[in-house]
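Next comes just one chain, in structure tokens: the form predicted alone.
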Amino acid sequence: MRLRTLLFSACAAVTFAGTAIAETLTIATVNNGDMIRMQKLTDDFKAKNPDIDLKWVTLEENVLRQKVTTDIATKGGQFDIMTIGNYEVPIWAKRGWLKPLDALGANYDEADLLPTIHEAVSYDGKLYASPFYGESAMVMYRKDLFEKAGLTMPAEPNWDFIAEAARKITDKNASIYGICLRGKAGWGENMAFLTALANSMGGRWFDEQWKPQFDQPEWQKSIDYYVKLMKDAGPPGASANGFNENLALFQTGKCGIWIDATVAASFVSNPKDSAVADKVGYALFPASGTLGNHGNWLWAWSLAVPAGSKKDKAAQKFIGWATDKAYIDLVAGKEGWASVPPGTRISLYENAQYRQAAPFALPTLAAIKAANTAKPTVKPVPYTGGQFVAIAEFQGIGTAVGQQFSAALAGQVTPEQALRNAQQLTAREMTKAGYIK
């Protein structure tokens, strides 16, 4: 009896000690396919780090941005790891809201990151987030529909060709729509695409004195093109469609052309998820006329540690696991090379197995390299950023403008009225922020 009591006490002490040192990391992330896959693979991390538990908060893109921004700005301390992008990283790092990442593990290999992506998630020469996947934007299209219509997609298409092709391959009776584009309001949803479209057509958000430019002909041309084309060749209810909704439409064979993030390529070409996997072709983001600007955007969904987290060491251990080369090997071993997170590491694009398994590998790399966030459009601008303007005020302004253009797509206002509203609200906010008088 005495021996049993002693054994029980010893076991209880061990259990108590284990509980005392265990840490739970609360991770806020986006509901994109690569992130969902990461969650399914975390048994590997848990096996290597039994003293760290993980609690996931997985949210739709717009909601995630609202939640993490509110939490970090108010020092709420709800999350230990946040999924953010290259818009937030330099702004938040400058404000002291993020911890620098300097303990990602011996195998992390920071020098292997693509230079453009490394720079995008750094501030003052230090990493403040680690890129999980990187992306630009490109055209994805159905080769079979193009062949049936007697069309050939150029390697570098222009917007006139895209419009002509989209209208020609539309077959609404068969629920096949020529083109799917983002319509859901949000600075990172419809405004990511529309800013890139306007950039390629010569538009800009602000002139050199920070005066909004929605009253200029380039934006009128861009919004007219978008609304008319989507009315003629887009799916019904397009004003509610963001990245995930359009992905589902394309995978089920309902879109002839989809112009969006390069990261989508692995999902539309995966036969497990896509009914059209063997029919997808790729091309550069379109240009307009002789401007020669393809409007490529640059984005990296990345993992960062908020300054208020008390679990910095464990958080960096997880981030190192999720974003190092071994994680890429883990995904390749479980689901094949075509499914690995793209767009972050030089070594991935030097890997012959990846290039063979992923026909979109080189188009993706070309699109990322073509993105020029320092000169996103042909006219001079006082800001950086491809599909966004890298100022703190853009998050609110971009979403408000996105609501105007989503309403125009839904037919609730005319494009002209949406542009007037965009001009007025942007001018008001920029005046309030002190950029203009």
Second form
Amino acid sequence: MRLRTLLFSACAAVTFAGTAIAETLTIATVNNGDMIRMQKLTDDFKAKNPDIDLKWVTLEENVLRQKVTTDIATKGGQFDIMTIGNYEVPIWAKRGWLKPLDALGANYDEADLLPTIHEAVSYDGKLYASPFYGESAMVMYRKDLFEKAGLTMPAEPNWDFIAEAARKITDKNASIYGICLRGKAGWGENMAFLTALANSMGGRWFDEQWKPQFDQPEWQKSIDYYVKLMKDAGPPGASANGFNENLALFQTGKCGIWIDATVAASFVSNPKDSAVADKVGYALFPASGTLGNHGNWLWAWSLAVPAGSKKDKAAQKFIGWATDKAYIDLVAGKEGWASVPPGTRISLYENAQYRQAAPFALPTLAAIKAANTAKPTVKPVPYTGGQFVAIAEFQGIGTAVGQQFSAALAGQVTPEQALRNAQQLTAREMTKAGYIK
Amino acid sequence: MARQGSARRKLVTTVIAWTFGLAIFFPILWTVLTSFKTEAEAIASPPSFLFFHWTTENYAEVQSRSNYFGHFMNSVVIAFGSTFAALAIAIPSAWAMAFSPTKRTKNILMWMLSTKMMPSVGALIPVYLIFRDTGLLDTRTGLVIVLTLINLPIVLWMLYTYFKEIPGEILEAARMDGASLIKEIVYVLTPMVVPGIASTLLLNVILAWNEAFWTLNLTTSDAAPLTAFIASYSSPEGLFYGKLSAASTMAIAPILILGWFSQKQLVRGLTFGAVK
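Provide the structure of the form predicted together with the partner chain, given the form predicted alone shown above.
Below is the entire complex, every chain and molecule, led by the chain shown above.
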């Protein structure tokens, strides 16, 4: 009897010891194709780490952002790994909300990260998030329409050429519009494009004393250019168009030029979904000619560990697995080179197989290299960020300013009025936040 | 001649009613149709109404990617749990307010209604902190409590309105026959307001089923209901309309079927006491 009891106790102890060692990581991620693919491939991670279990929370970007912000700000501790963008990384790292990543594993080659991306996810020289995939913005255009109009797209076009070409290839009777640009209001919608446009034309959001700059000629020039061009060569109802609406227009052959995120290249060149897959050409985000600044945007969906997580080591182990070079090889082996997460590693762009499978690889690399989040425009700025300003207040201000420019595009207010309103509301919010007196 | 006129009027009314009904139902119909299209067809312009290549690939993808049954069960428990809890509190409260009103009854009712005017986001952080400290984050119990409190003003108001329609003399007669308070509520009052209670129940199940703000913010995975299931299929960049439509169809189907079968009860309850 005593022996049985002893054996039973020993078994129970072993079972409980096993349970105590196994850890479950809760991972919050965004519903993008690359992340969904990562979820499907996690058997590889589990096989290598049988003591770590994974629980996924996949959400739409805005819902995810609200949820993870609430959780991290209140130290809720619901997540062990969060998918965040380079907008959040410097703000959250500065507040001590993220753990620095220093245990990503021996195979994690930090020096292989593209320098612009590495800088975008670092704070004080330390990595606070590991980039999963990166993107910038570039020009996508219809080679057949350009040929028909007798035009040749330069590798590095300027805004004057884009405007001229867009007007020339517009054929409204055939429902072909020269250019499709974002018009829907939002800090991550029209303001992503308009901030990049203004950067390239020498504009900036704030001067060194955080004074808003919408009353400066650079912004006037940018908004005038945007509104006039969209009126002449844009699709009807453009003020309601975001990324997905423009994607649909381009894929169905209704846009001559589309300037947007590099991730779009894989959608428009996929013959399964795009009617113009074999007719798409790519070029660098335009500059204004004299300044030579592309003002390009840079975004990196990255994995980070919130300060509240108690499973720091296991979380970093997973991040190391998901963002090192071996993961890229794993995706390539299972789903082909065209499906690997782009925009983070130098070695990927040196890989001939990838360059052959993805015709947009080199233009994407050129776009990412052209982005400079530390110096987004020619004039000095007190902030970092390409298509955004990395301060917590920007989400609210960016969307409010975006509403003004969306209204200008819809013809409800003049560009001058929209700029005056933008200046006023930004100054009010920045005063309230204590940046200016 | 008069008969002809009446037939014509009936026909016109029927046509108008059907047109109106179909117009309201159209977004749901469009969602269902989109769920059977490929992603390329889902974004095609001009869109095709019925003549497209029908496919169930979106449903297959949704099934393989998410645990629909788990989300569904969470929705059932949260929606019905919070509704029954709200009814348990509201029935005696509404009875007291309807049959033994005081000077402050109306004020209390108005105050309860005013809590619905406050934007939910204003209370998110305090509620989140309470939930964090009490271990209620990502639990069905936590959501049942929150949704019970959120729906309580509406449940109470509806029941109060129904109870007010009951003539006080009936209760007096019961009391004269020696019925106790409990017996009065259970045997006299409740059977008379069954249609009202049933419609309150149905309406609140629908409200709780559709509630997205709190369910999304207070759950992660274990207690995540169908609202979280839908939220995982929308994306700011990419092709997702087909999959999102399939997920939405799967999420609204149960409540749509429930509403269809109980529509008589709903209409009866909502118009209870309207013609008097």
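Rigid core: the largest C-alpha set superposing within 1.5 Å between the two forms. Numbering follows the first chain given and starts at 1. Quantities reported herein were computed from a predicted structural model and do not represent experimental measurements.
- The smaller of the two rigid parts turns by 21° against the larger between the two forms, as judged from C-alpha superpositions.
- For residue 350, the Cα deviation between the two forms after core superposition amounts to 3.5 Å.
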